[in-house]
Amino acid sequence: MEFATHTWIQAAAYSSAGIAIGFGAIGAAIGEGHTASCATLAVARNPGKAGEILKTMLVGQAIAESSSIFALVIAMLLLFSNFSAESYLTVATVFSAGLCMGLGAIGSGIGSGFSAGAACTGIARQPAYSSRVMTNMLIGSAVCQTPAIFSLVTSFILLFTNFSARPVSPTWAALLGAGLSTGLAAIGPGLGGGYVAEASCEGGARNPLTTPSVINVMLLGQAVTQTTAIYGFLVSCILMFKSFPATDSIAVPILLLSSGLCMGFGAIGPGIGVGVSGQGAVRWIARNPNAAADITRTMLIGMATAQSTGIYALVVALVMIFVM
């Protein structure tokens, strides 16, 4: 049986929806859930504060859930858009949309409800800190989302931008490996940002007048643990943008399709392991100010070394697209 490209489009786009909300549905589930289970501990632990303790559970639900409803605006555009475009491109494209939104709203939706949950039991512990606590994790639970965000600017990309004018082979390969570059990229960094801000809000709770410099400490580990990320967009919006000449040969879309998926798995680990060690840096700095300078040097320095096997996954890809 043969089927028109119209709907081969619109089979790509009605799988790509549920595969967008049902990935996307998995990290926010686990973090508010996460968020849940901290702030019974901490309603427990402080019942006078029941009430403080559950808007700042919701609030934290609520960021925690962003990456959830960027899948969720995805998959509705891939349900009700009209494809236009009658190419086998569009297959391309709207299945690697709905796949790079889904896996990047994993990292970001656990690693919220990591901060989420940590300042629930800090709020508990320390009440008459409770705004300094909110603040902490409204920092840390934004810049949790980042990657999500860059997995949906790639995937608004790919279903707003016509590539029909290109040869669909190689193309329809970098198109789908631009989408798995920053979805499976922002898994790690989401994570690991969490584990960062997490540290923050128990160190501020734990000892509120070191709050200033355990933000800041924060911000610069979460900042690096975003840099595998950053490299996962890169690489996708380098497949997304480059013209490559047509070829009947298999190898080379398959190529293109492998440099996606080496930067984006490559990202995963380091992103995790640069927040473990910024998670490490923060919760200490709370525990001994005096030694902030030398445990954040330490800090940098070990998430260089961790850093380092992302930016052998980039090297590799961006072999892949302009050598091989």
Second form
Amino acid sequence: MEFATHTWIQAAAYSSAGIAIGFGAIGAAIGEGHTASCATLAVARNPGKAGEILKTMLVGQAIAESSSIFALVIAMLLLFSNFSAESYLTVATVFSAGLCMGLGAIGSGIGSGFSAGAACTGIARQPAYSSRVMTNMLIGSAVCQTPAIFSLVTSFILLFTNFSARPVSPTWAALLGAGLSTGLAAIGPGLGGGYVAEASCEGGARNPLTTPSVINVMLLGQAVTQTTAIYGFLVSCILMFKSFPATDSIAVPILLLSSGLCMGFGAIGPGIGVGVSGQGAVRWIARNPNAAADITRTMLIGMATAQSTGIYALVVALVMIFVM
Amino acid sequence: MAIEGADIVKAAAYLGAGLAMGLGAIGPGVGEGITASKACEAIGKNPNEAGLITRTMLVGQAVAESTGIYSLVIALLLLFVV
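Moving on from the form predicted alone, please list the structure of the form predicted in complex with the partner chain.
Entire complex below, previous chain first.
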């Protein structure tokens, strides 16, 4: 049976919408559940501050929700847009956009939830400093959302760029690889940024006088956490904007697809690891501010080492694209 | 289009290389992060031993890195040698 190009594109868009919101709903739900569980315990600990804790919980949950709202937006676009049926490449772009946004929302949703949960606990412990804790949470959670925003940007580029002038093989694989690279690479940094922000909200409540230095180290840690997400985004941009000559071989498309997979998977571990080390550093700077300089130095050395496998993945992905 | 056997083997090697380096990078990243986290905790508890703690952390991380290097070697072998 032969179907028109349009039929395949429509079928791909509908299944991709399911993938986008299906994966995209995981992270925010877990994160918000964690926030609510912390808020419940916080109310039990300090019932007099129940109103304040509820407010913090709702604000924190709203930020965690944004990553899945991005996924909802992409799912809606996939459901209701009219895609150009000039080339079969549109099948690849719609699948890739859905995967990218769905996977990319997981880490940020969970991460923001951690930071909001620690803020609720912190307000119960130290009600006099609730506004500082709240500010800390807002900054930390906002940074957690960056990987999800990279995914959103990549999905938009995939959906709204006209690739139809490119040869179908190997461009289909490059576009699929681009979506997987940013999408998978967003999981680790989103989660890692959440770990750092969690420790910062906890530390600011435990020892309010250290809040400024805790926030500084938190931002430093979160910035390093984001690097692997940026590598993923970089590889995606190369895969989307470099034009590859037409080929009959199956090896070339698979090579481009696996360069995206390599960078995407490779960014998960370093993102989480760098986040965990930032968490330890921020937590202990709050408890022992006198050792802040030593702790920050060791944190940065440790992060650099944890980052190394992410750099290997970047190098292998770039070799696959440019050398092979 | 006709796909030849050698082409499929090459494609599989490339896919294997990507998966080897990608998945292989997860473990060392997480493991080394946990090490660095505990090193920061240790310095917080006993700042006088910061040098010793950092040294121990680096030795431990170097060992944890080894599986990532194995993945890199296998990925490069799959790309260039096989």
